[in-house]
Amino acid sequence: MLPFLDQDHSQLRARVRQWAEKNLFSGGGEERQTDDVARRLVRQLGNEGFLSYALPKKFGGVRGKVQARDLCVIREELARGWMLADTMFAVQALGSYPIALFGTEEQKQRYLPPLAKGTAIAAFALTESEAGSDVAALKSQAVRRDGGYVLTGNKRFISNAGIADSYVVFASTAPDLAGKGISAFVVDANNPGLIVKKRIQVISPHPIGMIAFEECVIPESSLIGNQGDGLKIALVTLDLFRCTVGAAAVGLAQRAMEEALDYGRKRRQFDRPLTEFQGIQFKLAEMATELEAARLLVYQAAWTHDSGAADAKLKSSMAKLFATEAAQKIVDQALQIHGGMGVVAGSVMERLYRDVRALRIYEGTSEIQRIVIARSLLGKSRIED
């Protein structure tokens, strides 16, 4: 056990990796992704009660305060097993998150306690066009008429796109304040207004598109929080489940050091196992130092976030960047441990090299958390060139 983890989250890591190698290894994850699979996997993992921990108590979670080792260990595992699963598990959060902390009691009557069954499904629409990395640029507007809202605007690689029941979306009230006049919105899929406009896809497949807000008129009720808190609540959200994406790199790491290991010792060249050969061990060792390296990065991340520490942007944007990083090294010398059979189309290995890659661009990509952490490291609120 991790001296970052409790008795309680050992006992949810069984959990969860018990119900993953019954329903994902198995033949789960290699089934072709749909919408159906998608809202299965969903209606499961709330079965299981595994979406309950990305809610406080009062409305259908397990503590009174989300924690991010919860999510840590939920993540990991999952991603252990499937992507799909740990990508609908991860957005039904996101999703649900900003109400959670910031709605009204309403809002959080109406919309948590599905959430959290997963009878319903979440997005959380924050990327556009021009608004990726710089999140204050975005051009979505909400513009106050008749007492309540009309949003206008696009929204680009929103997952689970066109099978979300609710969208947390988030427009400027404000254009003349750039960042500072952000509001955050919860809008229903079912709004005439609200448009899927594309399907996305991916390298690593999931429900993924582009949406549009053509007139989308919402009451006032729809508001999170207060005007202009968009911009907040949005990084809010993104800090804790910033070091989750390290998580999820580690369960792939761990799943494609687990799959390595398997086919060295049973592959045979020269007449003995591949793992007889000094230069397979050396990669074996290079990967395993590495993967438990990632591990204590992101479980201190979110030790540290659940402590309440004033570096725990810090710790987390070190453990998204080192984690996701050291999970494409291993998985690219998993794969050419396997050689040949690594590249397969419907392998483990050629679906984990797939999975892997869009862990340091999401959420923050490798690129901004060397930025986070140099800030963090100089103690300037932006770097000089």
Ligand SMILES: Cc1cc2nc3c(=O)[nH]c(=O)nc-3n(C[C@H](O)[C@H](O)[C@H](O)COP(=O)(O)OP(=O)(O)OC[C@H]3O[C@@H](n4cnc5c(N)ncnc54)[C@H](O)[C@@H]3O)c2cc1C
Given for the second form:
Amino acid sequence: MLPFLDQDHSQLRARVRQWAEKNLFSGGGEERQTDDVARRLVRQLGNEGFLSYALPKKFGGVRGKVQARDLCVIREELARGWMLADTMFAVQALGSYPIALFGTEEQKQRYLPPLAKGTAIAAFALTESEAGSDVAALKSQAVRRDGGYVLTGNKRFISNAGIADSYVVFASTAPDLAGKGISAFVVDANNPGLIVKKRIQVISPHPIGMIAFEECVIPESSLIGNQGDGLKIALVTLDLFRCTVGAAAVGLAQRAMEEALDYGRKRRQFDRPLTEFQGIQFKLAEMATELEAARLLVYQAAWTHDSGAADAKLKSSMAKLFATEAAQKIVDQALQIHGGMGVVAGSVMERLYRDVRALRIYEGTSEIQRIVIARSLLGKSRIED
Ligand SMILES: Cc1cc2nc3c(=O)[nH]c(=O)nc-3n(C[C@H](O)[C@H](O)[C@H](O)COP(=O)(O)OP(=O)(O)OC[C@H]3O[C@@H](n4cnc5c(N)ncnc54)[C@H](O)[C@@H]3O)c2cc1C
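Form predicted in complex with the ligand structure, per the form predicted alone context:
Every component of the complex follows; first up is the chain already shown.
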């Protein structure tokens, strides 16, 4: 058992692993019906009670306070099974957590129980065409009118666009205040002013697209937290989830490692299994060592977050950076061990190779994590400094 985990986490891991091995190990062949498969996965994750780990007890959750370690354990095991299941878990949690943490009692009662059960699907809409890494540059606006707000603007790369029932949306209520003028809202998908403009095809199965707000009228009760709290809400949410992206990377790399070992033992060349060659053994040794280091960094970061330590953000950035970069290398080496079989479309290795790439981009690219780490080392408070 890892030093940062206790008995509860081990039991949770065993439960998710068993479910994932039974339900996800053949995943990947159903990519053309991503939306249907995604909806089914959310319902299954709800039925199994896994989604409840992203919510506090009072609203269908498991613990009084959401734990990063629970989320990491679940994401690691789901990603080992099939990345789409991890994606569905993560986006559901991302779209629930701001409401759980900052929402009104009414918002929590209304939105959280169906999200915990998987009978409703959530989304988190922050990114825009001119506001990717620089989220504070967002241009969407929420203007006060008739006791509510009117939303206008565009969002891109929004996971679950088109299948979500509710979106947590970030828009400016005071453009002259830049980041300090951003507010968060929860918007129902059936609001006629919320338009799914375009679905995007990314290199691995992932329901994602662009949405627009065209004279989208929302009531005052849609505001999450106070006006102007939006950037804080987004960053607190991403602070929790950053190390969990590292956990997904660890799960995916673990699967690649297992596939490489299995193939290497079975495949014979020059009258012996590939694993008899030192060149292959050295690759495996390096892959296993990087995987172990990544796992330790991830669970250390999660433990640091759960214990409320001041350096949690730094540790999370280090964990996400190292684990996602390591997973990329491990998957690449595992594919190399498979030779030509690794690039056959539809094979597990080909799927892992496509699935691993986006982890280094979303929820803060590797470059942004390096900036956060360096800023912390140098005692600077802003990226621009
Ligand atoms: C599969 C997927 C799912 C996503 N899901 C969601 C979602 O559900 N909700 C949501 O809101 N967003 C989502 N995103 C968006 C994601 O968070 C952004 O793509 C990410 O933050 C990077 O923004 P960008 O793509 O605009 O890249 P840019 O910010 O344009 O960056 C381009 C490149 O420049 C680098 N760069 C930028 N600034 C600096 C700097 N100061 N110094 C050095 N290098 C720099 C970046 O690291 C990157 O390599 C998703 C993205 C993907 C790929």
